[in-house]
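Only one chain comes next, encoded as structure tokens, the form predicted on its own.
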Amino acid sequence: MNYRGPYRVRTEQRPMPEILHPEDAIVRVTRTCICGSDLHLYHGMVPDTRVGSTFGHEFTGIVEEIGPMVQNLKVGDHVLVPFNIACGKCNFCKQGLYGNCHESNPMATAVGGIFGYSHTAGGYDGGQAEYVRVPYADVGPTVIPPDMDPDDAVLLTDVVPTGYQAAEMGGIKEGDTVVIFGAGPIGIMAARCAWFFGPSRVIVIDHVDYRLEFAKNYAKCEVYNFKSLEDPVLFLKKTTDWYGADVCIDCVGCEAEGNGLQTFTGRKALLQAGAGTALQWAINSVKKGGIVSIVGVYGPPFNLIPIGNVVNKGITIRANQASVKRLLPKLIDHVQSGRLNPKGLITHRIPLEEISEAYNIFSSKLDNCIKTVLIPSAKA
């Protein structure tokens, strides 16, 4: 795959990725994701997303090479690879943040190294490919059960920690009414992942109709479209009898709908870095001491948010990329037992070959979207 400019991608031949240092694999791509993040990417949200680049930061494969210092993977080995790049030996490894890793990503101090996501997350090339170069290969690569659908791996290399972490960091309690905002993937799996946590109602907001129809069937949620709502913010006060939610979850980022002004200032004139009005609603219909939960997505510089709400309500706001590899051993073992079912999300299945038009059908919500999953030619 390769990045021609804003809502330009194609497939070309590039050299095969080599052995650059001696903790590094080579992985043949066996199953690769669009993320709602790589419409950030795609859109031309991000900033310093190069043309030439590699999306894609979903994708599990064969192991084919193996540099001399490798001692847990083998060639063979079918492995799903975390979305985070991390060394697995910095002060912040060692306490479980691998999104937040101090050595893996020298262009920037906040996030560590991601697969495919712009030189802001290191520049390394993705997943949507044949092969991808994996560093740190002792650290982040997880051989997958052999009973496990592969299906179902590709989705715990993002969509089902970022969903399960995002309800973890909402600190729920039984009895507690939770708010989602964004019913793509991350949106529907956090709220599938919520229940785990015992509250009482589970509520996702979007403004597409089959969206939230997807969630209400997969995670046993109530779904509301915010353009048939006055005030959204008005709206879960008062379902709430006018407390606020206990726990606020965004899961929309940089590209949320349904404000003129943070759409014109975030996404027209990149004024602020994307906007916030997905955090702003979330900020708003808390209750006072409640808690914002956020894995949406924004950049640098800033955003235009009620930071004087959140002080004088004494709001606890919690937020990071997941941590894939602390969370590994609970979702598989949630997957295995079929308390979570990540491939019944996948919708569309296309060739890697048919990327541009991949993109295009999740991009533009065709066909009833919600999960793309591209297969490689090379698959196994």
Contents of the next structure:
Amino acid sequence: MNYRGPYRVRTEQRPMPEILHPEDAIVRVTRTCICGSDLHLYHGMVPDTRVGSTFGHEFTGIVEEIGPMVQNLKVGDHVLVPFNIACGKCNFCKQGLYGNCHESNPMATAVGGIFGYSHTAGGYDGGQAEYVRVPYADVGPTVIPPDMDPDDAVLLTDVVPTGYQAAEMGGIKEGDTVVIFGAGPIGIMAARCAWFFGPSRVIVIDHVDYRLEFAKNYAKCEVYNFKSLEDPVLFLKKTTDWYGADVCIDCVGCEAEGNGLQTFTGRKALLQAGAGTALQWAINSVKKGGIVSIVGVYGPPFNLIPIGNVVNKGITIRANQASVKRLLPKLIDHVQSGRLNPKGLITHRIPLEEISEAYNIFSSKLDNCIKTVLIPSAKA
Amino acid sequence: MKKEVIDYKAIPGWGMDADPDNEPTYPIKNYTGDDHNRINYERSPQQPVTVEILQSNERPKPSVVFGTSVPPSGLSGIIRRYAFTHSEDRYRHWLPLILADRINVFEGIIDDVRKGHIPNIFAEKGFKATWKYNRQKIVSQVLVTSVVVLTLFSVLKKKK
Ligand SMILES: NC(=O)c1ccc[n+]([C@@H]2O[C@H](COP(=O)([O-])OP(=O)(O)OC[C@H]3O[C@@H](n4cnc5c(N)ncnc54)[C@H](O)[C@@H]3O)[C@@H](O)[C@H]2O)c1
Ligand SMILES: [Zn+2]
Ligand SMILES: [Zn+2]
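What about the form predicted in complex with the partner chain, after the form predicted on its own?
Starting with the chain above, the whole complex follows.
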């Protein structure tokens, strides 16, 4: 795929990627997804998104070629590739922060390297392609267990770990009430994973009815459409004995709707790094001493959020890019034992050649789309 | 600026109340104290720099690996190079990058045309999907546009 400008993508023949570092591998893509994060790129919200780049950070594929230093992978292996590029050696990787590697992105220090995610995240071509270069092939890529459906595997590259970590960072205790903002794939997965930590209520907020309906069935949670609530924060206070939720999770990020001022300053005038509406609601509807977990993505400069309330209420904020590699062993077990059904999120399977339509469908929320898998024609 | 050497361990009570359980980063971060050994980790060999890489000025050298997609070029490239003379803290890093992205779109069109390819912007925007799943939107857009055009037209005609 080839990015041409906001809302414009197409397919195009590109030169084969090459091994550029002895720990690289070249992978022939078998499945790749479009993520809510890709929409931030597609809408032109991420600085240094250059025309001609290839997106895609969720993919599985067959190892075609390996660099001379690669030891754990061999040609022909079918692997799932975590979205973060991590060296496994720096102090951050060594402490499990694979989403914060210091040796994968020269262009920015705040964010680690991510496949197909602008030059701000390292300038890598992504997986919405037939072939892709995968650095640190011994660290990230994980051989797909033989009994695992590739559709489950591709969702383990981002959606499942991100949803799980969103819940994990919430520090949910038995009996807690958890509120999740956003019923996209990440919010739905966070709601499903929240149950692993023993809450008594999981509430999901969005404004798209078909997504709420999907979330309710998939994650067995309560759902509310914020367009039909006059004041979502007030509603959440009322439904938690005027106390506030124990844990609030932001699975929306910078393209939030629901507050005119935030939308105008964040998404139209770009005076802040996207609209902070969901985060504002999360902070204002959590209890005193509660926890706000953020996985929604925001741009680099700054956002308008009620930080004074964070102080006054003694809120703990926890946030990160998901550390996919850290979570994989546990999540593979949840999938293999049948507790988690990632592929249940997939609503659309589209050939890679129809990338322009695929983006439009996901971005405009057409045809009740939740999650789209793209399949390159040269598939295994 | 010379850093004053302080014998901090001599400060009364130094480290007395340190509590290893007070670790809000658990279990996301497996705190090992490695951060205090920060520059001594074993680094893999450096990927050779074969294309122009714009490097954050908040780090001393490029990371071990990096992407080589679309090196900076043209007017947008000049702006991007300027942006990278400022740290990630500054608006003058991020705003020029956004400006460069917008200019880059026009450069992309020129580049397409130069290669003999007139970009089909409708197709690139996935128009077919809107036609299939949200025809109402297209119909209403066409209606609104024609009403606007017709009104303008009749207003202009009256003025003559
Ligand atoms: N931290 C990570 O590692 C990580 C990984 C993947 C995705 N993400 C981010 O997570 C976010 C969600 O991803 P996704 O794939 O589910 O995207 P998505 O765009 O499909 O879902 C976002 C949902 O939020 C809803 N929404 C908009 N405003 C809202 C509001 N004020 N309150 C509640 N809901 C609102 C939208 O209707 C939409 O359904 C994105 O910002 C994405 O970039 C983060
Ligand atoms: Zn993603
Ligand atoms: Zn690292």
